[in-house]
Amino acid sequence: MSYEQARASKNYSSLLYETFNPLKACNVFILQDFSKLKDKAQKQAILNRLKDYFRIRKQLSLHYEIAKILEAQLREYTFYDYGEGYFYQSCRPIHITGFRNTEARIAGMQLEKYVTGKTVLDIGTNAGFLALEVAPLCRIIEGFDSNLYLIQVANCVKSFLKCDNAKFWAGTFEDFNHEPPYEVVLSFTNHSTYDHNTKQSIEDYFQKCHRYVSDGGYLLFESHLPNYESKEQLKCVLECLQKYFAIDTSYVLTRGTQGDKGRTFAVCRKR
């Protein structure tokens, strides 16, 4: 396959694999396509891809598999892609940059304090990168997402990292029916979604979260950005949350990218 054919078909994985030169492979489509893009998020996604491909030479086979999954998602997934063709979350161990900084989020929310030695559920895990970063701290961590392709990425990376205490599957929270309850449930911007790919009400959502947090356990909550979820809307969300959980502490996050800063984080104890 020629560079032009690969670029025209957006078959980045074949181009990357056949040339065995990540930087050169990226430059082919970036130099010709980047200037044509008007959307800032799409431009940032391409820049992230370029930077990461430069660093992944020793992990090329893994990134080849990941790129194939992203291409399948581009062709077949009909809902909104939070990563704009690349990734929403970062993953430091395999040199992936996302719109959100996983390390900064973990530090800003002090997750080590809450998940160490615990059984943890990550609602809407996306590609599982945050779950995989904290997995060494947890006893068990499980995550699910409605996007099958991101779950394929999560399981691919899990195998590469040999992370035996993490489990990922595709599905929605509405259909979730697992036992037993978890000591910690992560609800990071999943009480409502941009793509409207979930149907439950806010009330139904927190009621179900309550069911899956063990007695004495915690729900760790992260809001949307203020320009998506206004102060008035967030107030209503937190009022609903407090029917089922007592908020021990809450604060506005200040670390990470512009996609991270300004969100409200709350540590919520099951009532």
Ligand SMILES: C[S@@+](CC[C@H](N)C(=O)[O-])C[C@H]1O[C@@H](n2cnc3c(N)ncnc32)[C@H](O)[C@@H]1O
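Predicted, not measured: the structure shown is a model, and the values here were computed from it. Residue numbers count along the first chain shown, from 1. Rigid core: the largest C-alpha set superposing within 1.5 Å between the two forms. Compared with the form predicted together with the named molecule:
- With a cut-off of 2 Å and the rigid core superposed, L62 has a Cα displacement that falls short of the cut-off between the two forms.
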Second form
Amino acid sequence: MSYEQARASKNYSSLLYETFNPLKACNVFILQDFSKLKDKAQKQAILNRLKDYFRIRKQLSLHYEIAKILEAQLREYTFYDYGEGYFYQSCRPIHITGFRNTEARIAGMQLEKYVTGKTVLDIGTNAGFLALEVAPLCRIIEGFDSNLYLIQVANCVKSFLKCDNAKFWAGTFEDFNHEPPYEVVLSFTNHSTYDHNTKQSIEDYFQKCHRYVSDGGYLLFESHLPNYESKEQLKCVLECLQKYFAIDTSYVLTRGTQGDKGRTFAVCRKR
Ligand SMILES: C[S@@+](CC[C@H](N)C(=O)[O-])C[C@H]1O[C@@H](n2cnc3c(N)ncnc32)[C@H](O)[C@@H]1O
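Alt. form predicted together with the named molecule, vs. the form predicted on its own above:
Full complex below, order starting with the chain above.
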């Protein structure tokens, strides 16, 4: 008998069809009917599917929660969100693909080397997915963003992941006035923004970064994509940065998605 014939002759229990809907699958009727099922293989299939759902059951309500925030953002947020109503950053622990690959960025920048055991500030943290990914390495990581909806997502995911050393709040860098300074400040594609929410000049931006990096600390810089920031523009940006920081290392990133590759990364020591 061929595999197709075997499948065609198989009389699947209606219970199997019931389990196609993850939200219905875990209810008590399924479990009662399951105990009456005789076919061993079908029982195993259903059991395995329920096990899969059980593993991600907490994520189903998390995803529902963050989908509601994205929906509100779509209705109420009048600025560009960088994620096209979805997500700019990926978050592997909760299966969000995003447009940019958080793991590839972290590996390409060798962030582990710079943030381990440090107090870190992430300017324009977006949904906080990159900050949350490196949080287990850091002593403390704090991030803020002008987009309140993304900060709500960051705080939902932070609670879900039980990431106690991460802190997120909504606000602009222009209004930022925390003390004391941080050992490492992340400036990832934030020295200028396309949403018209950055009001300060590039010079003011790096001067302010300088104020918030502790003596002996680092600013980690990532540029925009070359088609948004030409070689000449990037040269001007880096000239301005170097008034306040000395560049220890700088290279072009080659890992990740089309949105990740081709950006310049620089490790900058406070002058
Ligand atoms: C291009 S995204 C970069 C996000 C993140 N830094 C990353 O690299 O994954 C720019 C982020 O900056 C935020 N933003 C724009 N203007 C800001 C400002 N003045 N202060 C703080 N955040 C700002 C946006 O909401 C957005 O999340």
